[in-house]
Amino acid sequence: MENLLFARSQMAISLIFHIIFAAIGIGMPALMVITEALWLRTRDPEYLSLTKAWSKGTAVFFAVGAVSGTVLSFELGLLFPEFMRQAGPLIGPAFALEGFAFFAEGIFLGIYLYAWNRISPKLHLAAGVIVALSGFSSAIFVLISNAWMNAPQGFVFANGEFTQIQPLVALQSPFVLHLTVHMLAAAYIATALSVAAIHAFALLKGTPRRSFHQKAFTTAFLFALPFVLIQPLVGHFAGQQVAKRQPLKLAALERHYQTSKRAPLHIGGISDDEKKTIRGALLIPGGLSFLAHTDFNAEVTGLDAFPREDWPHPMVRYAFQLMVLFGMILVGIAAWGILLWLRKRPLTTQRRFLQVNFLTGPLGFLALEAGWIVTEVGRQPWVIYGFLRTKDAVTPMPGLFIPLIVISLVYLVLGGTVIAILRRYVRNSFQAEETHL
């Protein structure tokens, strides 16, 4: 059990760290392409200045994301060799395609950063578009692999082995659609609102480059706006897919203990697995039945239908509640922004609105992290849902606490270094003239 705990802890720490940089690698290229397109259209030098500032930040995050992503790929093979032996023939093609997308992103990011005066503006913009599409594609291929782990197909399972392998069928897992859309929207939201928060702070502080930060805030906020509004709908669709194909996960998320019709929805509260109760929650009769099956009287499978040792950890419920709470707060801010726009009040002149955006800037990433806890911990005790248990996939090699400690320290140092670099860069470069960017 210690081996399993250390291996899972190391993967958890690596994923928590890497997903931040992966999300930024998806979102920042899209933002810098938008501002470069605006510069080509308007020839406003502030858009060019903004593009160069954002592209430098993109480069920093890409470099760190490449390192943490490489560590993760090694960890899969070293910590969970049985998983790779069984799943490799099925999801190997997706990982290979992700590698191609990653290399394309790196190559064209280099062109984008260093070829400003060597190629035409339109070709330079095209290089940026390829960077954005490569980051987008890289994420999709990784998510296809994760979707297969949650809803595996494309094989015949016989005598504990995957036979009659069909990789193309495996790539079409029924979880692909909602998982990719939900994650990509989350990445765009988290990145754009964090960027908006930085520029909101600059506007609140009274920067001398007010027009620069107004353009930056408006671009980032408006980019996030449609994704914030559609995310609850995507999340609802995702929940219905989980109810259909992973009833244990749904029961664990809601801590729905007894299989029943007209199942209530519990908002908030503290769950108790021993007493099988939830204390202090707001109760909506039939709410869970409706969300899961679009029918207030539908039957929802409870935890009582599964062995006690298979129940996912109670943390998944709290992570799910936090994800929904943070998402609803962001929807409220988006609605506030739309209301201000309808009333013809410029967003960047509303001090209270800027303050709220600054304070809630991290919520997108917090919701993203909570969502991945829901996805990964909620799948336990399976690494391949319904076919291979995590405890059967872990390496028998002893002493896994050593790499756990080493990796944790490396990430602490690396994370601290990135924060220091970006803090200094944000403080200094936004005050600089365009010629220095």
The other form holds:
Amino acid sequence: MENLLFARSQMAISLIFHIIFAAIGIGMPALMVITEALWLRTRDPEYLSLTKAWSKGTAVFFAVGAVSGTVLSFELGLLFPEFMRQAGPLIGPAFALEGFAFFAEGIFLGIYLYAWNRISPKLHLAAGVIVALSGFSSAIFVLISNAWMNAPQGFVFANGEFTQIQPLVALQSPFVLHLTVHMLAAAYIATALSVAAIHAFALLKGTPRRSFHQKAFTTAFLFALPFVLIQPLVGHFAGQQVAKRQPLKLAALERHYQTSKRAPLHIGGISDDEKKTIRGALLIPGGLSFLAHTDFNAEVTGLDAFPREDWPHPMVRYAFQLMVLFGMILVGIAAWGILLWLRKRPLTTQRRFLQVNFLTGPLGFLALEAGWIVTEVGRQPWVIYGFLRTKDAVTPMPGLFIPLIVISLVYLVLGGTVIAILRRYVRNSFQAEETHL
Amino acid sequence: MILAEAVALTVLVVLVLYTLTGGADFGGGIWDLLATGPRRVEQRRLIEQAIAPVWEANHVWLIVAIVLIFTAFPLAFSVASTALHIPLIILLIGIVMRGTAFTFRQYDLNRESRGKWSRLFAGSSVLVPLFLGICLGSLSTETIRVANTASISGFFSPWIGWFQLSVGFFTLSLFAYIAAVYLTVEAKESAIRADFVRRSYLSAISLVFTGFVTALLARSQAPHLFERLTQSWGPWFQVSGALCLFTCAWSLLRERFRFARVFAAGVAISILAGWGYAQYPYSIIPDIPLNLGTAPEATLRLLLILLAGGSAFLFPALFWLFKIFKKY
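With the form predicted on its own already on screen, would you show the form predicted together with its partner chain?
Complete assembly follows, chain above in first position.
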């Protein structure tokens, strides 16, 4: 039992680490392509140096993302061999497609980073567009596999084995749509708002390269804006899908204990699985019924419909509440930005606005991580939802705390190093004259 | 069965491509570690320039191989992941350190820490081929035994053995050899080129020596492998490997470096093709033949279609990448 916990923790740490780099690998190329296109259109050299500054950061993040992704592809088998034995023929094709997308991203990023003087500007921009598109499609293919784990289909389950496998049906899980849209938007938001926060910091601190950082902030903020605004709607749609296909997960992330009609929505508060209550929460009567089924009087299945040992950990509720809270804060900032724009005030001259953007910079990533905790911890106790339990898929390897500690230390050092290297870049970009490599 | 064999052949081709590209990048790291003499700084710079634009793309071949294996041969993947848990974890940490240290060395503005990244990059470039060889060797030594779809051989005995270690050093020599020959083409000055010609000879000797030791050990520790390599078509792979090795050496002597590069690739292809031939019809000797625990035909067919479609896009892209950065 302890081994299961170690295996799950190692997988969780690997995913929590990798997803940051994966999201940046999706978001940064899109931003770079925009500023490079602006450079080609306006011939303003600041857009060129912005593109180059961003591309250096991207190079570092992409390398870490590539190797930590490799770790994950092996860890699926190292930690959960029985899962891979059963699921390989069903989700493998999606990973094969992801392999090609990742290949394209690696190839064209190599060209993008190192061929500035070797190919024409238009071809260079085209290479960047391919990098952005392959990051986008990589995400879709990985999420197709994840969607299948949450809402599996395309097989007949007999005697504990997956038979009569239809791999094309497996690729079309009903969860694909909301997972891909929700995650892609999250990746764009998290990346762009973190970038905006760094440049907001430069502007607040005072820098001789003011207009450079202004362009950077405005581009990143405006890029994130539409995604911030649609994300709550996508999230709502995602919640309804979960209500339909994974009622246990919905009940767990709301800690909705008793099956009931006109179920209230609890905001905040502390859940207690023993007493089956939530203390100190703000109550909206019928709110949960409405959100889950678009009807204030609809019946919402509660945790009582499921055996106690199958309930996902209470952390999923807190993760869910935090994700929603962070998302709402970002919507508020987006609305503030739009208001400033309507009043024709340049965003980058508003000190208070920059301060708030600096402080809330990490919220996109925190919301993204919280969202994945909801999805994946909420998927427990199943690894293939409804068919294979995580405890039946784990490796028999004893002493799993050793690789857990080793991997955690490696990622801790790696994370610290990336931050240190990035800090030197940021400091360097404050100065009038940049030091080049 | 024919579909499973087609995917197995594809895995072999992917491993060949990984050796010829990613393997050479690791070989570059080995030569970074072994850089000596008055031109060691220039040697390291040449290696860095050769690897930087392409290593991430080259690395993807390994991921493609893994994905093909777990999709088409899920039982073999699951068994190998269990029995080889420890060496695979070491391999992964090596892969993480190599990639990140190499990137940090290039992009860290703090020049003082570059020495640290350099050593880490070079050290892990030795670790990865060694453990890759150990893992592959373990598939042939009949030390991974299976009962009821799971490995029953524990977590050390499958991979700790002289044969596996020997395959590890053989892999190391092969990667170093390919890299040295490639670098004779990449070098712009004749002194550096001469350095790598010398290194090509040295690693060729090491390759022959470790190959010989591996073959000797195979006789007792990997009998199926040994038998297949010495009977019927088996010896031809050895003949072709030896011919390529000699032609490569001769080309280096005559300063036909591009020619030498082709034959160095020929050495690698002969070795891997010979290994694939000798391993047949097993994925893991002796309990898992290719047709046991294999994905259903529908998956294999879809996989091959996706591979064909993906390749139509991939190979032109790879061609462009190498055309921009590499000499023909």
